[in-house]
Amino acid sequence: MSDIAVIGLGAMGTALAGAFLDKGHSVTVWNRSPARTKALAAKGAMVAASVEEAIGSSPLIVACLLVYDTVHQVLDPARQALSGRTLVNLTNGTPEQARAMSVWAAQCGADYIDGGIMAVPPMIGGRHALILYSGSGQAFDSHSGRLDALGTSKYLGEDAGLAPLYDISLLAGMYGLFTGVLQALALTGKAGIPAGEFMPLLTSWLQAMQGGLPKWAQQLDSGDHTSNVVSNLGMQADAYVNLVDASRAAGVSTELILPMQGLMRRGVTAGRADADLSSLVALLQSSEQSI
């Protein structure tokens, strides 16, 4: 028997198993390509010959595979072995997939915890690795000491879909930031300005702008988007045209920035010109789409 079984040894799964070993836990590993188990075996991991053997070795099963369909392909044939165990699924997916997997796990007689890994493999095991969890609170309480080996754990609630919801939402914020950075670097680069010269100024500016985000949260929770607005939507929509025009004049694609212009225009048309940008959230939540 071992403390934990890790199923799936891609870059992330290998990092997870390694972190458990580094914290002194006994670990059983399994992967469809057995060659990937060698490095972990050298560190002390036990290698299972089958998925059933891996599941049977441990009360806590951690799966980290490509997609949810892969999780089913791997675990469905061994579903009977899951009874009485806790399955922690750290495979990236959607809230709907997590909730369906939770039902499936219950049918197998297993407790289910879904997870979202907010880190890259080299970060696993460090305090800056944030792992989001949702699902069975009782199971999380029972195994949180072991799961803490992976990084900073944050339990979100009994709804298994919460961890992937937070995961995807955090990624949306990240990619939105990256979109603006890509556009900025394309513009300055086209003008011959080295990225290394421009980046410190961009980083400082973005950090300064983050200070206004808590106010957005207050506006959204209160529903008041017009009190004490420093830069209203109407003004920003007018100024945003310059960003588009300057990109076109420089021969830089506008494919990343046009959607935001369309949303701003829709907000002004909807009578939100005097409101803050936070008022655009309601438009994104509506079924109407900008043209």
Ligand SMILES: NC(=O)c1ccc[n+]([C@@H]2O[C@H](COP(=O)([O-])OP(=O)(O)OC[C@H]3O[C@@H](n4cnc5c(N)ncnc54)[C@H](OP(=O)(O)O)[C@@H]3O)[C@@H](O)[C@H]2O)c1
Second form
Amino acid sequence: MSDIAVIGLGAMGTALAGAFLDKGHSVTVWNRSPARTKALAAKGAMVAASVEEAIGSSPLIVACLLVYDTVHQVLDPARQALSGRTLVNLTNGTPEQARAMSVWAAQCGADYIDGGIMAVPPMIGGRHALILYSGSGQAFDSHSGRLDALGTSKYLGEDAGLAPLYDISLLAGMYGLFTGVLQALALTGKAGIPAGEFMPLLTSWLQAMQGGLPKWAQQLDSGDHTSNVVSNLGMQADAYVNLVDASRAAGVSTELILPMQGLMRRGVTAGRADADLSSLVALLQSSEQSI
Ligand SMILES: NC(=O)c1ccc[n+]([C@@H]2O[C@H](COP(=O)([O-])OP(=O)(O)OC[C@H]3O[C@@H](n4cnc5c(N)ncnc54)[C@H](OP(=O)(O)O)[C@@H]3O)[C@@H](O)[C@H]2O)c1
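Compare with the form predicted on its own: the form predicted together with this ligand:
Now the full complex is given, and it begins with the chain already shown.
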């Protein structure tokens, strides 16, 4: 028997198995392409000949495969072996997929924990690797000591969909940041300004702007978006026109920035010109679309 079985040894699964080994846990691994087991075997991992053998080797099964369909393709034929085990699925997915997999795991007689990895493989095992978990609290309490080998664990609650909800919401913030950075670099680059010259200004500007986000949380939780507003939506909507016009004039695509302009205009039309930008969250929560 091993402490943990890791199923799926892509870039992330390999890092997960390596971190468990580094912290002194015994690990059994399985991967569709056996070549990927070699480096881990050299570090002390046991290599299972089949998924059933991997599941049978350990009370704690960590799956990290491409998508949820892959998890089903791999685990469905071996479902009987899951009875009495805890399945931790760290594959990226949606809250709905996680809840459905929780039901499926219960039908197999397994405890289920869903997870979201907020890290890239080289970060795994370090404290800056945030791993979100949700699902069976009892199973999480039993196994958190082992799971802590992967980074900083955060348990969010019994609803298995919570980890992917937090995961994709954090990714939404990241992609919003990347979207703006791409536009900024396209504009300045087209003007011949080296990225290396502009980037320090951009990173310090973004750091300064993130300082205002806790106020958004207060506004959203209190419902008051109009007290002590220093940069109201009406002003920002007018200034945003210049970003769109300048991009067009420079021959830079506006495909990333027009949706935000549409939302700002919708906010102004809805009578929120004096409110803070945080008031746009409520508009996003309605199914109406500006574009
Ligand atoms: N890499 C990251 O930066 C990162 C960060 C956070 C979360 N994640 C998430 O972690 C999960 C794994 O990512 P990764 O970077 O490890 O991906 P990857 O390097 O592409 O590895 C994919 C894994 O899925 C397996 N697989 C794919 N299709 C399969 C099939 N039909 N049957 C059996 N196995 C199959 C692959 O097996 P083979 O080796 O046989 O192809 C491999 O083990 C994803 O859900 C990803 O979103 C990744």
